[in-house]
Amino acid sequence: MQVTEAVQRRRAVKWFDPDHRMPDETFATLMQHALLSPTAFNIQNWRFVRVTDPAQRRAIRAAAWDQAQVEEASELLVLCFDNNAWDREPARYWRLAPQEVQDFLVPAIGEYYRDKPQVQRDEGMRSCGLVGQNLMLVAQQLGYDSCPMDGFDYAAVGDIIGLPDDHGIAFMLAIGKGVKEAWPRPGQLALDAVMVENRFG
C-alpha cells in the first residue's frame, strides 16, 4: 500500500470486531514504526500504555463517554508524553551521532527546555500528534482500522494508568478490526479556505 493510500483510506472508525486479537509480530511492526517518528532535539518523548487488563479497558470506557471502542478495539494505546525527557540522560539520544554533534546539540536541549513548562507540554502535544499519525497510516497498511480519542475525562485516565505527575496525556488510540464503515467524510474545506501564501492578509 502506498502512503498516498492509506492516508486516503484512513478514517476514524468506531466498530470493531471485539474477538480479533492482533498478531504479536504485527504489534512488534507497528510499535517499530511508531519509534521512527520525529520529536525536537530527537528526544523521544512519547509514552504509550497499552492497555491490556480488560478491567481497565472497563473503567477507561466508563470514563470516556461509554464508548465501545475502548473494549472493543484489539488495542488501546494511551498516548502520553514525559515532559522531563529532555533532561534525562540526554546524551543518549545523540550518542551514535559524530562528537562535534553531540558536544553541540546535547547543551542545547537544557537551554531549549530548562524551566520552560509550557514549551515542555507543547512539545509533547506536538510529538504525540505525529506519531500517533505514524500509528495511524502503518494501521492501515496492516489491514487494521483505527479511532484517535479525545472524548474522556483525563484526569480519570489518568489516575487509571497511574499517569506520573511530571507526565500529560495527548489523546488515546483504538486499532483494531473495523467491522462497520466510517461515516461518509462530512466534508473537507477547499485549500484556498485553510492555505495563505506568505502571510496572512
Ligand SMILES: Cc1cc2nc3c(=O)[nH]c(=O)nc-3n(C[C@H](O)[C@H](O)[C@H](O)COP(=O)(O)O)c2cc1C
Given for the second form:
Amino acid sequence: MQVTEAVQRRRAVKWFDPDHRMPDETFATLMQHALLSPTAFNIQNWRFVRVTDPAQRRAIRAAAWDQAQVEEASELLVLCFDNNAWDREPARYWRLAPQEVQDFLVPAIGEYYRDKPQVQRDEGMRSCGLVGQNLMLVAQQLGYDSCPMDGFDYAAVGDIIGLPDDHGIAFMLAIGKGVKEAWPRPGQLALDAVMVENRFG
Ligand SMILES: Cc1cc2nc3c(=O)[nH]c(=O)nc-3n(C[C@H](O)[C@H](O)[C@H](O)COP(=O)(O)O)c2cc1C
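Form predicted alone already given; the form predicted together with this ligand follows:
To see the whole picture, the full complex is given below, headed by that same chain.
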C-alpha cells in the first residue's frame, strides 16, 4: 500500500471486532516501525502503555465516556511521554553517531531542555503526535483500522496506568479490525482556509 493510499483510507473508526486478536508478529512489525519515528535530538521521549488486561480496559472505558473502541479494539495504546527523557543517559541517543557529532549534540540536549518544563511537555506532545500518525498509517497497511482518542479523563487514566509524576499522556490509540465504516468525511477545509504564504495578515 502506498503512503498516499494509507492516508486516504485511514479514518477514525469507532467499532471494532472484539474477537479479533492481532498476531504477535503483526504487533511487533507495527511497533518496530513506530520506533523509527522522528523525535527532536532523537530523545525518543514517547512511552507506550499497551493495555492488555480486560479489567483495565473496562476501567479506562469508564473513564472515556464509555467509548466502545477502548474495550473492543484488538490493541489499546496509551501514548505517553517522559518529560525527563532528555536527561536519562542521553549519550545512548547518539551512541552510533560519529564522535564529533556526539560531542556536539549530547551536551546540547541538556541546554535545550534543562529547567524548561513547558518545552519538555511540548516535546512530548510533538513526539507522540508524530509516532501516533505513523502507527495509524502502518496499521492501515497491515490491514487494521484505528481511532486516536482524547475523549477521556486524563487524571483517571493516569491513575489506572500508574503514570509516573514526570510523565504525561498525549492521547490513546485504539487499533483493530473495523466492523463499521466511518461516516463520510464530515467537512475537510479547503487548503486556502488553512495555509498562508509567508506571513499571516
Ligand atoms: C487527538 C485526537 C483525539 C480524538 N479523540 C477522539 C475520541 O475520543 N473519540 C472518537 O470517537 N474520536 C476521536 N478522534 C477522532 C476525530 O474525531 C477524527 O479524527 C476527526 O473527526 C476526523 O475524522 P477522520 O479521522 O475519520 O478523518 C480524535 C482525533 C484526534 C486527532
